[in-house]
Amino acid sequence: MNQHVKNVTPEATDLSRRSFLVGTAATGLVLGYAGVPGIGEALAAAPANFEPSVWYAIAPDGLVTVTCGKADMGQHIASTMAQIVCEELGAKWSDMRVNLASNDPKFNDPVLGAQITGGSWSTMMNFDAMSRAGAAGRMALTEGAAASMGVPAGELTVRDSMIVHAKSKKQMSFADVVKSGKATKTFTADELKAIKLKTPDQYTMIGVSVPQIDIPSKTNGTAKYGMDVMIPGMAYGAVVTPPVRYGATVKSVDYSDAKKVPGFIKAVTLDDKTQTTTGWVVAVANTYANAKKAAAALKVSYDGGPNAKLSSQSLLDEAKRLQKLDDSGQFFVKDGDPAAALGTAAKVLEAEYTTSINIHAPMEPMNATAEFKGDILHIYSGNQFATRSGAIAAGAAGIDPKFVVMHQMWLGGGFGRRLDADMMVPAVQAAKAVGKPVKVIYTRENDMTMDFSRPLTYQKVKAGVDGDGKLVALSHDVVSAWPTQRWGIPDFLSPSVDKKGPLDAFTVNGSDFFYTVPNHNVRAIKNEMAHNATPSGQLRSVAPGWTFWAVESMIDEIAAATGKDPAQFRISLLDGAGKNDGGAQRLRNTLLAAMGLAGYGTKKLPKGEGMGVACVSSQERATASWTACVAHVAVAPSGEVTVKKLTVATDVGTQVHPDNIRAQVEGAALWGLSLAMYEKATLKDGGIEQTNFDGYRPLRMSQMPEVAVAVIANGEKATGVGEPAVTVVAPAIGNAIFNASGARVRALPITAEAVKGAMKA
């Protein structure tokens, strides 16, 4: 069986990584940039706060400020982290505040050991650590209050920021204890591990839809996004990008017309040693409007480089060529002997599945502001991967990463796009070149044509069934660019089971499903051409967005070929045998819940309408979220598809904020619908053809179906909810189209032409 990315499971938490020193009445926050002048002054905390851990501080007025080490891009993760702390701390919700972390290593994720937001990991991986931090603070405050009141600590109760001794009717607020300076208890890592946390039946905050802390500031304009950064004396930069996505170089730049633009300062040709960008120029001026005018006036000539003639078809042809080679790729799953089982199978099915290039397109375009203060580089931007982005900014500046301070801003959408730091490179090099702070803002066209997109993928699946229609073998090849390998971080790669070297598991996760199949192979094949021509990133849902498209479509194809109901066929495969025990049962339950809520199999549908099912364990086996969908569609004779309703059931284990969970599941389902039916980018002559929303068309309001959500909260460990529903919708729709019309489609996005063509076939 495959091995997964190291250090990503909640069980792997090593609390000794983090210094949870409880009881230090802070006289200043000492950060982890040892010996670097200026940083302590720049990021010092207010004095006299009680800081039970690096994750929160309690001020003398009793306000509790939680520092969120995750990027908040509208999913309210900062408020969620505060809610988890609040539960164990015993604070009043109205006393809670949130703050976004800098790139100080002490704010690294307790499990991942880096500052990264993605994979629907945030709540899942931080629930325990934040709970223990909250509990430690409560215990320290309780001991401090006991010392002040002269009563046994064991007789005190804590609730709503008050510590009460019922017998004597004495009480102290958190503010009173902080001001007294009596909270001095410290906890070792072992003591933190030994803390007995609340059981779900004792929760008073977890599972409650409290007001989200970040909403007021986001609605009154006080929340600061990267676009809002203003530094005295700063200039603005507008980028000029080549017609080729990657690999071009600048041959010459004619500045003559740009110099005529009022406020023009300089044009800087990027020399990006990090290789994040190639062939970029940034025009710097006194206002953004003038920077854009100057950029438009620059005459830049390029050498298009090795990818200048490539197209989407080139990448697909290369993927098919690689898949046919017996020795290409590495094995992610290698169970049994699929070749032998397929050779003796009563029936063999074979199919090819493809997905197109997809663009993130968050509403806030990429932006970054760079400022040098002496030896220290300050970066102001919303970012999902501060650890890597700080290193890229340092590389662009030619300095040691320890001299980079990242100021995290709120994100106007991320979805994986802000895991990359390309926007920081022109800001840094422009600021260095002109000797003043520079804010770089992308146009929508810059953002779309230079996106680190979801890669084009090609998958070949072969399945064999025996005489009883039982699935006995499945062989699955996945060909794509390898986004995670591009990051150059070895720990984010996984060893292949055939010992041929590391592979990018984030291109094949999901293919290692929880169905019981005795002979099962999955081969991960890197498309080097696509990897170079369209440097890819992680888009919301990552690999399960394409692997489950293939797996869940093929499961339906097998059911149809053997005359079985596709839902019941899945249930039979989810028997929980061997390694699938536990996960299969939870997935089966979500499928049954979705079927029940949708009325699957209980109602007669009009001609041309159908329901389809799919169930997924996104994203990884080790960090799975169990999600199922029933899609109800209507298919016209023209092939036009109307998605009438999506019914999604998800098992979240422990739900922190019910309303937020439902909102995220609904949003994820609609994102999945958009990818399934509408979104497609294409490569031509080495460049992305779609430059704005007129050419790249996501789901519109008028195309919204009804969405029903069932949340299963069973008290198990919290799972992620931001992405799993993305992955289940496309196969459910494809399967529903087949049930409605007999048309089997195998390419995303699904078009009316493809459906009509499949009807005729």
Partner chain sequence: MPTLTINGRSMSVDAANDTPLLWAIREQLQMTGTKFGCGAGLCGACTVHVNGEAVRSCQTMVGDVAGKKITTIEGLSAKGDHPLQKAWIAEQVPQCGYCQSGQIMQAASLLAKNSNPTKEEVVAHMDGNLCRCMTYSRIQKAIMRAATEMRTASAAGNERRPT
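Could you switch over to the form predicted together with the partner chain, since the one displayed so far is the form predicted alone?
Keep in mind that what follows is only the chain, not its partners or any molecules around it.
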């Protein structure tokens, strides 16, 4: 089980970390950053503002600005946070504004205790804190208004930024109360916890598809991304990266041609003590076009290092070797005795599943702008993990992390890529070397070949079925690079069941499913060779992107081997016994909803067409959004697969913004399709072979099938929606291909060749 994310309840919310003191002047809340040039001005609101909590301020004009501590990469999380605050505060939606937080620890996630955005965690983990912040503000404003009006606070109602006393027909706007200076109530952490929040039947904002605050700026070119940062006097950096993904060193650099490039300032060979990069050089010039010319003119010779001969095949061979060893890896799940149960099973199935290296490739290539001002290093970049990235930037600069101020920008796509901070290293070292602010921009080629990719994975699954066709044992080995161990943060690792030391649960999450299987083990095996040669990252949904590919394919294989309908077989396994109580039933219901919407089993499909199902939870059992997919495909005799329709159902508990949920689920499902059918990266001679969108090909408009989405909101707590639909699609397609053609595919991405090869002659 994953240890860093336990059941998320309001009680788990660490309110003691937060400053919710109503009426406290902003300048008093700047914590360790007080007195730091720049940050003070950036964070301190005008004294006349009413700042009920660190999360928002109300200006004398009545505008409410919510500061979002989460990276907004298109999931509209800033707008979502504003919506949750707005519900309890009683503000008018058109009065709401958003602001992106700096790395001041006061903006840390109330549950995670750091600034990190991922895991589809944000709404679930911040819902309570934002609700209480909003409610505290409403109460303070109400008391202030009551004092001004000379009426009991209990007789006032709040709606649309107006506080109304119905009896006397007196009313004050939020702006009036802020201007009066009478909103001064303070709350202790215990008082905040004691606030009675609205019940869902009282909601007027939650569940409404309000216009997203950030969208207009994304239709007229005014939204500012890291790429768009302009600082007076800044120079531009273009990086020269080695042909080997990781481990190369620079032997020598010949600057002679680069010096002839107009505007060239300097080339800097990185000295990266954070070991985020190896063998990089950054060329600095007055414009980016000149920096690129200079980078191209540099003649760099390398020592390729220990990984220079490795290929995808070497990584796969090594994975297979490791899996065969009895003492490899650590156990993530160990229920019952799978070895014994497999020994006595009536039928044993065994299969290998693989996934390729995959690249994030957000549309905005990696970039960062670094500026030294006095003792302070300012970093401007869209980033998902300010807490760690600030430390990497500090490491690159050789300074204490407390002197780094991270200025958050809108992210031109994240998908996990911007959890990393590699782009800050050349920016910082270039800025230091040339004594000017420097904006470093990766070319798409840099971005693709130096991605912290989704690792190549190899999984071996053995399943045992008894004489009645009941699944009695499942043994599952997962071999991969370990993306989260790479961070070097012990809190993000999980103890192994067999007490062989911590493991990276971000490689096996999802395999601890909600099916009842009495004998079940999961072994997490680190592929050290892959880990070193292809430093891996967290790609949208992380481990469930491969673990459910194996599990949900194998469940289908078992159903086929025992002559059962694959959907009904799943339903029988989702019996809610023991630890699966609650979750299993929700997943079963979601599967049924998807089946209903898709018309699964209700119509005879033409020859060569088929439907397949899959059902998944989220990254962790404790953060599940229950998600199921029915894929409808057509398979040609050539093996060519056409995905005709994807039907996805998801149980999110509570919908904050229904339209946004549909947008996220649809985008996630299409990501799943793209990874299942189109995206593949390969390693050769230690380097990633695909360098741009001609070699690495995410889904385009013409490849989009019909997508139907059903959202189940049953009043349980709100859960995340950015990821689960990514993971459910590939196995649903694989299972549909089997249903249509009898061909079982076990490698992602799925190719026509593999399908044809797997067809029965």
